[in-house]
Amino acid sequence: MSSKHVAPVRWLKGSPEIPGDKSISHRAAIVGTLAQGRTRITNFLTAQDCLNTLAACEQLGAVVERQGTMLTLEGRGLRGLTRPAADIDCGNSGTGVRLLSGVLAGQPFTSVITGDAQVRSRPMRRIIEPLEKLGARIESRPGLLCPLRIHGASLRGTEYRSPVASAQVKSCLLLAGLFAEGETRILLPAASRDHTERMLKAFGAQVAQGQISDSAQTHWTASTGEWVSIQGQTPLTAQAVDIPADISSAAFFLVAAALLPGSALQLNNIGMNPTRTGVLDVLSRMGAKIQIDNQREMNGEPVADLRVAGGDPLNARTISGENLIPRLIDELPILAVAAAAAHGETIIEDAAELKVKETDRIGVLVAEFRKIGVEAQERPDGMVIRGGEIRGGTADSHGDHRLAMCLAIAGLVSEEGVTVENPECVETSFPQFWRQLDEVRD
């Protein structure tokens, strides 16, 4: 077993260098995949789990061509696809798993997708059903898990209401809608990020989208829900995609400096969609200082650099809501951490998306918190973390990209440091944080 000990420090300065985007890098991959013409992209997320995607979109017959992070991708359009000669297997990429279901859904052949130990424990429900209603036929392990056996069909566009308000069902769906005679709706309990409804807009298709009133949704708890649909059918042409910095990512950066007096980083193109800022609306009402300069727009994605410097020790807040908790799902690790280091008791709730991620990210979060001195409980849907100074000690990642980052952050903020077990499953979503981190630590 492998480890890697992170060990306190008095501050940050510079500017690390944030990779490009996860989520938009899996879906300029493979929209530029189902696009007819030579699709350009900039600023590729060169991480294993979308590199997995990426050699999927050539097992599916893109021609892929690339020097670093600049991709340039030949699609083969709607109906140009070839039938893979081996399984997908996406690794750990659940993203890759679900949208890359959606458009085996719609071909006219039968192709095997699966990944590993983590993903095949994933629900895999959420998109069987769905796409089973729009005419596919799937078969998966019991308890309708991968691998998934796609049995393509000439899918009937319908509408779906989702229980769950993710962007991977809904995405999922919307690639299977391109395929589908007619007009496909998914209809949502709330708001989720928008990666997929951007992207294929710019290439072409015809999607529309709404929210739905309260009067509209009295099945589900939520005050307020989203509806999306896509015209299917509607041919797709290449583009030119520049892929901003993760917020997702720049996440890690902003609470190690904001807990840090005296720091003071500078975190440049990072993307800012409405969807995916929640972290710095809950960071701001805790007390962090963080500066928001030069908004702009790149391929229809929201963009800013953001600055923070570290100040006065952060105020435990509640984190929860419908409206909030979808745009910070994969930053409350991190928000985690910030909670632990600051005054009073935070409280997170409505998160039990949490426990379906790469690990459970409520129970594993929690008794590794524990290992490093922090007084933390897990709840159904949360987590309740009482803020002080953190010990330090030795916490296992258990092979979760994020959580390896988040204790990464907390042996920075500690007493003694962290020594961080299987510290390598960074290489996922961030394959340069271990020496990005070295370069602004004090």
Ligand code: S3P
Given for the second form:
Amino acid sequence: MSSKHVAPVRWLKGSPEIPGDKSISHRAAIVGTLAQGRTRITNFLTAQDCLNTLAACEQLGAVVERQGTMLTLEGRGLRGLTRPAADIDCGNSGTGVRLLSGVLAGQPFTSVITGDAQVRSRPMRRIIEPLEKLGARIESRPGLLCPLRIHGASLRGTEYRSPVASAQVKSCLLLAGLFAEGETRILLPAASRDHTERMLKAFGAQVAQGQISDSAQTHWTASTGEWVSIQGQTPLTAQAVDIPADISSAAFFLVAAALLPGSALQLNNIGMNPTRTGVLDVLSRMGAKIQIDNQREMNGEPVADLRVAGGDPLNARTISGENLIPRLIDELPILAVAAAAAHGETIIEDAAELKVKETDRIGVLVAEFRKIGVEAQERPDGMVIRGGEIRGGTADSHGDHRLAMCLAIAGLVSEEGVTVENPECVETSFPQFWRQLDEVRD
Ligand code: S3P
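Next up, the form predicted together with shikimate-3-phosphate (S3P) in place of the form predicted alone?
Up next: the whole complex, starting with the chain shown before.
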């Protein structure tokens, strides 16, 4: 088994290059494939997850030319997709499987979609049920798991209430809704990232969205839900898409710099979509000094440059609430590292979804934290972390990209350093992570 030792440092300085947004890269490739004409994408995330989605788009007939992070993609229009000659393999990407399944459900052919062992253990009921309601038929492994054999059909628009506030479910159904007759309307118990809505609108789709504040309408009470609808069978037109840097990847550097006094990092072109910026809100409440400069828009997505400086120790804050958690779901592990080095006890609640990510990020993180001297307890919907010094030691990423990067940051701020087992999985979302880290450390 390979491993990487991350020694403690005094500070981080410089301007690490943060790669393109993973969520937006998946969507740009898929929506470009469904459009008529040539879509140009710059700053595409050339990490394994998005490369797998791009390969799937090629299997569906898109013609892709790529030079580094720039690509052109000749779309097939809504009715021109080809039946894949082989099974579609999304590798580690749950987003890839769920979004592409929405597309496949509306095709006049049968196809099979799957992924690696982690993806094959992730729940697919959340997309199988609504796609069948729209008219597709889906065979799966026992437990409603991948591989999925999707028998595409002529779909009919309907209303679906998702029990989970998942952008992957919402996006899957918006993409299926593109092929359906009439309107498809999706209701969710809380707002989730809206990149699909923004991108579909930019390509000419008829998408509407709003909040559900009237709790009498829904079985959800404590939170404000969202609805989104799409009018089916409206053609899409190719666009130029410039992808902002991924705030979820920036988060590792934000936390490290905030924890190390004397640090000063500049992070440019960071995506600031309000459905993704919960990490900034929480870090600021913990006392981190983050300055937001040069706020602007790139292709309908808000972007800014961030400056973070290390200063006084951070203070523990409860992280909970159905309206906050979806805005930082992927950043909870790195916020847990911030909590482990902060003053006081942090409680993370309302985050049961963390258990069904690439790994069970509650169980795995608590177990690995204990190996490096962090006091943490698992809860069904989160964890409790007692802040203080992080001793260090050896801990395993379990092949989960975000956990590998979390353990690395824990090593930087620890007393003895952390040896990260299985460090290569950063390829999934941030292939240059180890190099960027070396460039900014003291
Ligand atoms: C994603 C949505 C989130 C997130 C995942 C990416 C997306 O999952 O955790 O990493 O691109 O739509 P859920 O929508 O299932 O919560």
